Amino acid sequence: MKTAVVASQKGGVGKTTLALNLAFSLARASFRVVLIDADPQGAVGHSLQGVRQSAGLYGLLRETTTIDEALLRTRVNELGIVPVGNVPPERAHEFANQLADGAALGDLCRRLESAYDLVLIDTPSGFGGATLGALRAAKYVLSPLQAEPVALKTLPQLLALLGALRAEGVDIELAAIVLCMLQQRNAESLAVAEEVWTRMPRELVVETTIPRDTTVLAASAAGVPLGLLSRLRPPPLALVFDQLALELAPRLGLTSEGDDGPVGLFA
């Protein structure tokens, strides 16, 4: 089983959008994925219908629920979700501190190992306790980078943190930088993308980019992943995440069975 964290210093860059829709697309590609929400504000839960009945990660930490009770099954058999649960605002700091050393999340990942190919952890913005714990428990980091000037300035902070964690002996690596909210008709947005493509090592930046698209708001309002926004015709952005999933799978150590070559028309 592989473990990955979606993390960024800056808020509002699309972490939860990336985590949720990537998990959905990977599951649709037959990888068994469990998405864990480690954000005390419950960003995954706010993006989906039907998660409030789960005590989630908070219940697991308080030992008031079991994994079977915390884990939500979905209509996609390969996808499970552990929401954060109902974290009282006055307990949010305590909750984050409980996660900071990575022990609780690491134990949860190990308990899910036999059932899933990938544990994907969504985190709050910044590098506080919950994010630190997720980084210490995981093997890979996916960093969404908003294609705007301010976001670009936060990337060195992530790289510095990963270096510090590796110095502690944490086996963590940056699997990919994903350009998000790209506006192809905006000069400043394109300039950020060009700088990332030019200055960052080629192997760190995926080819697939996530455009700024109001369809994300429609899916969030409906409480579904993009791929379930319409029964008959998923929005084009859902196909972008399908392509991203195929590009990221080998970076996360996920392999499909069988040959991915041409298939003959006749049996």
The other form holds:
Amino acid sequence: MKTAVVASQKGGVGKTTLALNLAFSLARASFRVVLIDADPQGAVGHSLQGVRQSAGLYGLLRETTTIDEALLRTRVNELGIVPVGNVPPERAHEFANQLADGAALGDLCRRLESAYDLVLIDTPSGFGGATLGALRAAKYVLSPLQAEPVALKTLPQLLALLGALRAEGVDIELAAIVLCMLQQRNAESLAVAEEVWTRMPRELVVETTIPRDTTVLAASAAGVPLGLLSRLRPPPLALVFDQLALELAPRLGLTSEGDDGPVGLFA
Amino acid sequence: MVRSAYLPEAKELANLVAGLRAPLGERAAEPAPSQPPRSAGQRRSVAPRGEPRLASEPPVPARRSSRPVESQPPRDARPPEEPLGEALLLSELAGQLRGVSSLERGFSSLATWLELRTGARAVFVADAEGLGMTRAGEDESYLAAAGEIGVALDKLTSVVPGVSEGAVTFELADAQRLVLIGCVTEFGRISVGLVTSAPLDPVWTTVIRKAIHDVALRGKTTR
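Write the structure block of the form predicted together with the partner chain for the protein whose form predicted alone appears above.
Below: every chain and molecule of the assembly, starting with the one above.
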């Protein structure tokens, strides 16, 4: 089983959109994925309709629930979701502190090991306790990078943090930077993208980019992943996440180059 | 040198990237951007203020006392293993059935997985006529029992409204049990039989029934 964290310093860059839709696309590609929401504000839960009152991660930390009760099964057999649960605002700080050393999330990942190929952890913005704990518990980081100047200016902070964690002995790798909310007709947005493509090592930036698209809002309003927004005509953006999932699968250790190759057209 | 409005200067950026690739437990090897690299003659391996010690001189103890090693309290023992529930078991099974698209392979994989996870001595799958659905060498009498029980259950559900599918347990002679769990699918009634020495957790009834439907669905698409 592999573990990955979706993290970034800046908020509103598309972390939860990336986490939810990537988990969905990977599951549709037959990888068994469990998405854990470690954001005390419950971003994943807010993006999904039908997340029943589950004690979630918060309940697991308080030992008031079992994994099987906290884990929500979905329409896609391969996708499970552990929502954050109902974290009272006054307890959010304590919740983050409980996660900070990575032990609780690491233990949860270990207990999910036999049932899933990938544990994907969504985190709150910034590098507070919940994010630090997720980074300590996971092997890979995926960082959505909003294609706008302020977001790019925060990227060095993530790189510095990952370097510091590795120096601490934490086995964490930056698997990919994903350019999100790219506006191809906006000069500033394109300039940011170009800077990332030219200045960052090629292997750290995936080819697939997520465009700014109002369909994300429509899916969020409907409380579904993009792929379930329409039964007959899923939006093109859903296909972008499918493509991203295929590009990220080898970076997350879910597939290897040897798994693939040309297939003859004629049987 | 590349100048940028957004990302740091090339050297600092290279240093940050090097930190991602540094061996665990070590800082990146590149010098910090604020410290120009020293020439070979300037490099020292000892504290900058002291004079290099000659090989003939005895070593001088460090002036600063070593930091005492704090004894770490032992970590709490891990909580006892929580038994897997329905959701986790079904997800684990989905991995076993990945790529399976035929009834026979599906039920064989299911039987192998059940043997492993339940500790059952034997697991078999039977259809409504009591015929084996895998190539394993099942005991014919158990298969026949599964067929008979299936017929009885069909009668029972038509006589008593509201009776759902059940799990039936027989005690065998050698302190073993035969547990039969079945349901009606596109292919008629299919039963899974397990020969065990200990009672099965009730979660298995639901898991096995859902697994039968799952395998039947896979078979249906390739029929």
